[in-house]
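Here we start with a single chain on its own, the form predicted alone, put down as structure tokens.
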Amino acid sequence: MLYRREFLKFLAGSPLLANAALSSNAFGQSALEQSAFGQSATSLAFSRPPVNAAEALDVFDMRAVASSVVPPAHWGYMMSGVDGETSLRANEEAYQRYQLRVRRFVDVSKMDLSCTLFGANYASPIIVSAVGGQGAYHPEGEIAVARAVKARNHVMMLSTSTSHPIEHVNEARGQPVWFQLYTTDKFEFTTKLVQRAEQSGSSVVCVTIDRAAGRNMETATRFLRVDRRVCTSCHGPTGSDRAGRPMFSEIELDTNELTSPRLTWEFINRLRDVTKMKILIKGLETREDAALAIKYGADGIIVSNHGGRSQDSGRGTLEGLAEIVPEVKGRIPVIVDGGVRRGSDVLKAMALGATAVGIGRPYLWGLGAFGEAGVNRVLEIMNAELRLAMGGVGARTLKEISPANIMRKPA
């Protein structure tokens, strides 16, 4: 238990606590909210975390449980950003700058959250975004997530760095997942990864381009230093053994680089030559790049900064969405991820023009806390919150969500 005490001591002074994600207590209360509740109310209402998935009332309940059971190094890797973590904070804070415009006397007795993406029908616009190595948070990892996604009929995007082979994940999902592609620094490896995904049935490849210059994960490194486990029980002697990951089982990987610093827009043309999958570009944040994505024939855009884990620009992805949507003009789907913690956040993003909205950390909290049941409950909670938010603004279907449903918070 020594490492746990040291971890908690470190956490008390961790820069993570400056983040919006962790500036609240384990149940998502800010210091102001804790003061407003008072000591007696707090002790009654927040005396313990949920003991099972069904007891969780929001995604922050899942975070509270997961933080106590996920090992420090893995928890720190999941929760941290890069550099000073301004992008990590900005992702969440951007949603707080918008308010819902409530409408009354609208018949909302029948609500429909369903959406269609690339010809497939889903129960919700909430996408379970790609996160690598989910076995770090629960032994069943992506398999547990896939079963929960199947039960709720959401899009699931699978990382190149998955802990389980794409074929097994597809089987658990009941249909092919979208494949998130790390290009590596050799196109021959890229080709093998993409063709394996396509042969497994995947029809969409999401090319991640936001880590070409590398990254500086200070906080994750600090958490690693207080984890007293033997790292080689999970990784190779020199760190994460990417060559041992399932998607690289048929590749003689002679590099540890998941991305290439040499990528240019011509990469899309090269990728077109080796796959028939729809190509989404994941990691765009500006109108100029959105215009180029359309010029080079991308089938969709994912506005993303890797959950605040690529470059510390200080901008939230919602801000990038607001400038990209007018440039795209509905010609291709625009998806956004980063900082989404409530169903109302999903509505705000869609009011700004998002076709669908990705989540990452919230479902990982559910996975770490209670496995498949935790992921299922996170999706249930966020869909319920989205339904309530839609009802409040008088939008009965996703198509009825519009810019008129939100407004900028007064300065």
Ligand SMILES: Cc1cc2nc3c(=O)[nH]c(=O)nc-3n(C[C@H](O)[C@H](O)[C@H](O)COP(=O)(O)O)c2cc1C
Second form
Amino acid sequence: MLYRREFLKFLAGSPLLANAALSSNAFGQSALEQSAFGQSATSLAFSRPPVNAAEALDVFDMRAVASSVVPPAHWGYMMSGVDGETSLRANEEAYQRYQLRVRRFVDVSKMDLSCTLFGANYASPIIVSAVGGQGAYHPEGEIAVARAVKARNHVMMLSTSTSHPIEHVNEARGQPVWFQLYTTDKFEFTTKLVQRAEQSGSSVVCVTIDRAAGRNMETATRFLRVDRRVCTSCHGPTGSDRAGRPMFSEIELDTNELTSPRLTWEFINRLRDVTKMKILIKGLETREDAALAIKYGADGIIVSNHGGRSQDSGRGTLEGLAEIVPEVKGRIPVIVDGGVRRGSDVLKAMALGATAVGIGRPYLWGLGAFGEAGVNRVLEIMNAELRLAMGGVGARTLKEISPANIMRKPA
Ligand SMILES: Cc1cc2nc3c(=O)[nH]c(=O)nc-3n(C[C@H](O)[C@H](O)[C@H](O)COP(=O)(O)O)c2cc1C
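The structure above corresponds to the form predicted alone; please give the structure of the form predicted in complex with this ligand next.
First the chain shown before, then all remaining chains and molecules of the complex.
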């Protein structure tokens, strides 16, 4: 396909894949595909991308497959950070600065990854973080994700900008999801969104507050330029169908920006007046803001920089977690997301005090690659990796994970 060829040509010059040449190997696999495939340099020469979800060995295998089937504009939007993408890289790099401190002669024959959050039990502390418009990666989008989440009993956080209505997603999940809230300047829209989520059974609302200042997504824009498809043919006359998204079916949305630059902490008080749901604040990164969140009665904090998609030149969210946990002192759950790619990353975050850990792009890679089966396999892989990492440090339950399980890598 033409757009794919142009896309590959573009990627060859992209900082994302700076070292990729476009020559094929003995197996007919382009260097580009090889470079995107697998994480271990030694595995590349004898590798081919997985042909089904079960063959994927890690989330990077899923990324390789997804990169070849998801259209360029959608792929670019998913992978994009902001500006020079230092925050995006910092998220993943932060995990590399910690090493595991293994322990021996501990009976790890029985492992338990189960996790309780707001009175509900889940099989794992890995949360499927909110991602808007998942129909861009697979036609079944959030429904496929919900089915996989149901099979593995994880928390699913559904974006305001979902491609499928919350009522359908809850049905596929088999229980109500957590609702992620975007706000505009009109509080009546917020009220309608929150009340709809509550009526559908949701008991947790996650207010995303990290995009108030706007953002500049260069990678997304560059990929858009090489996509030959016509946006308006799928996204309506403006090329963006925000107002047409299912959560806005009863709202006359008058803006394309699902954020407000005017938000202040008072918003939490107003929200409390219109809902009984637990209120989590998504997008905090400092101890000062954690203290304010507690002051304003938040029920939980999600340490997040939107996957490096809000401000650039930021820290990895793991660094934010490390300063927020001592401030919170166990009073409310602290969840972190951004850059989590391995089960060992989950362990590191929990050793630093996270109650649970969110993933975004890894499950999108599974979704783009193989739909529901891909998401299911991503969760299976990451849980298996977490189990191995916990066994290695002698922690049999989440409660047994402690700061002694990790150490900062010597400089
Ligand atoms: C394509 C994409 C869309 C996203 N959409 C939303 C959204 O609608 N609401 C939200 O709160 N966060 C959104 N996020 C941020 C995620 O919830 C999460 O914080 C982030 O993906 C975690 O980083 P990771 O992708 O490195 O795992 C989005 C992230 C991506 C990659």
